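To begin, one chain is listed below as structure tokens, in the form predicted alone.
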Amino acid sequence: MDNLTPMFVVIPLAAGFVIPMVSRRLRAASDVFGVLVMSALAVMAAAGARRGGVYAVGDWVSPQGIPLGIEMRLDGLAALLLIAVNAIGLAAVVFSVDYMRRYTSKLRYYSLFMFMVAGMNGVVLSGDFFNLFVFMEIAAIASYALVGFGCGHEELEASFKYLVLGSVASAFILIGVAIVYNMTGTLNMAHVATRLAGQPLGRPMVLALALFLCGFGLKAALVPFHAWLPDAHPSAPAPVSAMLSGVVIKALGIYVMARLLFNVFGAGAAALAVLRGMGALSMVAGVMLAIGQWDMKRLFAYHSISQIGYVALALGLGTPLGIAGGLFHMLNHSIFKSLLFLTAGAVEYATGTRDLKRLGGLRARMPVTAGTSFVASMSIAGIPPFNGFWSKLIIVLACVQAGRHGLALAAVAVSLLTLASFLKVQRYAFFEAAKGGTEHVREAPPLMALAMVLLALLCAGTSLLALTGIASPALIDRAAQALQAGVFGLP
């Protein structure tokens, strides 16, 4: 598995390259090379969940022992993440074959996706700072250009400031990287940690790491700031925002915050106590934003906010609880956020809107996405037996095996308002009478179809591992482990 890591990156990457120069002739190629690309890549994830080892690209050390080269490692939390953005990529092309024949250049969407897929898969195998922030600007930069891929004033608005923010972010983390560099003498992760352990933080490092905390907040649009995500999620084509809710958030956000806190700089009780604040803030601002919201996308783009907030809560406990809560809970908001995004792609794609105002009587006239919808809507609420109802309830248990009966009560009462949020979306959009003017509305076409299945069944199916067990010791009890290692190690 090792000698097979860097192919996370490089099919992509050539896939990228690749698309628009055979696309030209075959019009079929781009969707069939999208689908076949991430197919392999998410048969290479789910065989590489067990495994973890270290490439290392160029194997060059420095006369100090120093690795000069790339460094990719595979450990439980990257096998946890790379699962989730294959899998959900393999889901969002699939949706695209169809849906996307509305926009102008399909070679040009699957190039930029697969660069977007390739940066999220570096981000998440990177050992050392360099190439971590490499990684993460070519998908940053991709996923910009994917925002505004539909040409129109709203979505090259909400390109234009998710560049600029993105821009700021990319602004702290670099300058962050710059005084880690200037006060240890290296950018491997692992040796950075090992000259941390054991020994306080001084004030440079202090610096670099609450740059670090608002350069990936930012990222992972954590409360406050989370003003790019309501108009960056909407204005994306479907499978777009699906992959930006679902995995680019997590991959280029939290992921690396938790990654750094805890393996990196050692999770001291300030830092954690930041993470924990900015979660309960996105948690309870998030939902309270979403609740007076019409346009199913933005109203789902709010949400995104809260239940990111549930695992920045989560990992800001500290405990070997909270942090499987967490994690776990960042799987579950991967699928069922994804399937609430493509659900509302095929509402917009067989109506023309999607105000809720204007919807009704879906549930008759498209039953595949109603029966979707309403697996994700309950999810997304956490009520049984779907699987975002396990990652909360471990949640909530965390926060009061750690004392923190405040946070578990804020925890419920979100929950609460989440599920009053989505139960207007199945009322308007689906079960309310039909508006005039929807006679013509028919279900998606059958690959859109396909993959809102697919991830209504990993929805039921990440609940039945849970419920036995098996979903803890092969994914997040070895994701898990990796953060509480201490230092960058492998477990």
Given for the second form:
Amino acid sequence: MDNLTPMFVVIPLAAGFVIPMVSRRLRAASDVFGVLVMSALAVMAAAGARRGGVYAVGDWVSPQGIPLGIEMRLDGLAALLLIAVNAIGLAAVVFSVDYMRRYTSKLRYYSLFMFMVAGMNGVVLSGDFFNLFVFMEIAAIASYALVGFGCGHEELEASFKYLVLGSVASAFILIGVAIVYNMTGTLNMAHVATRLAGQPLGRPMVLALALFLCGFGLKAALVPFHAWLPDAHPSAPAPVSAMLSGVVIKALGIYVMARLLFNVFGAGAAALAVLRGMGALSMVAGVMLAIGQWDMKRLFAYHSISQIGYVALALGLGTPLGIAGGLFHMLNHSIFKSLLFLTAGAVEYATGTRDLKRLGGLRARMPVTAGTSFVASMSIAGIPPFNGFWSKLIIVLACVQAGRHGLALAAVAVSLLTLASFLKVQRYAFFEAAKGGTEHVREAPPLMALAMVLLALLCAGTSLLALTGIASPALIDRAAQALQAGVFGLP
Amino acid sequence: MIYALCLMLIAVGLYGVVVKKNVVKIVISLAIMEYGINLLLILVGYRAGGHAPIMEPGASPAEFAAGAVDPLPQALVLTSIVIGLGVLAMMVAICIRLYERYGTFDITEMRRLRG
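Rather than the form predicted alone that you just supplied, could I have the structure of the form predicted in complex with its partner chain?
After this comes the whole thing, all chains and molecules, with the earlier chain placed first.
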């Protein structure tokens, strides 16, 4: 068994408690500690990319193949998500060192941040329904608090909205868990999968699946359930927005949906059609709403809905190419969207506003921010050679291959609208002549710049993954295999 | 029958969350919803005439399994109550802060975020 697996949860959870204790006296200690913890986690995630296995918490043996204890399951998909969560987490923490000076309590910020990371790692690794729920709530409560961290009017309002909708989603999921337990007598995902295999889902299980789709759809902000996202994500401090848009909606939403649909319930045509429909709807609606926004972060937040739509659409196709494209796009989106939010944070840090109408001429004043923002914008708009192009290409090809030309056309059209709205950002914030009042603006501090450059390099770097073939990008292939392998067998 | 009552409790909670305008009432509705779900979970493990799942020394596992109530949902409910406490505390804290900022509990008057 792989003893590193539980460490992904234990380390950040412990750090969440230790950071406020050790760094009460020494201000800088929390920064150093936070960065160290996240670097360790990122290295571990990168090292674990090729490993796999099931870890039994507390070494509970399974008599007659009936799993009794809690299981943690590291497979290709979990490894992919771990890399995304911890790498983005590292960049966000490095960015926070300077950025979070403006807020009052940095210690509590790091503490909550670590809990959020612990919760997400736990969700990704957990092998049974209830632990998934518990870890999801840990991550969710931490993120509610982080959204409201500034304690201003907007922050509190957004946080409350997010909290109420998030709690309703959690309630749905818990009802689903209760139904699953009632019908199968077990909560272990592999065990549930074997009990359900080989027969059509009964009505109660269909209800449970619908509840899960609603609950996790709300967490993923797919379109009928997206109302909270454009408020919550821009209101949070920039590194937190980067985490929320970059990985939280994926780890808590899309990942779990994919896992349950493909590996536990055995992807039925109807469920896939629902996922596809929600994806296509989010893709179109998100970009339509985004293009009229003037608040930089709000615009990015609407694009998160749109891009998550791409992922859901591709996964909903259910074909190997679609799954590979969806997962690749999920990884890419987590990188370029968190980079976009970090650049927005840097702009706000330097100028004090993120209203596009009042910005301008930042290209000369903030070359690093402008450059990285340009890279991220081109990535999200799908301009080669950046990573967004490859994953969108795969998704469009998968749509065509599956015979859904309408969806392929929609994906291309949405991509063009995305390009338009990011050209707007680039023009108003960076290229247009300054509107005055920007004489004092200076480039972001070195650590913030470092975090942005790091993510920009990743944007270009992950496009190399496509070198191993469009159908199976390196790193993604194992995750896609995990989904295509069908329902779990018992270990 | 009892299942239906549970679902009614959940539905009442959901209704409150959707319809009520007062922030505190929304919080209470969410709590009601949660209690409904906890009850549902307990019911899942309930067995008429069963006894508490505590194994006496010397009792045979087969006999014990035949007569005892399923302990797992009870453990789940304990966890879910603790989570509920955390969420509730968070919500109430935000409500207090909201009242400080806006001077009202009415959600229709908190309308700074639009679009």
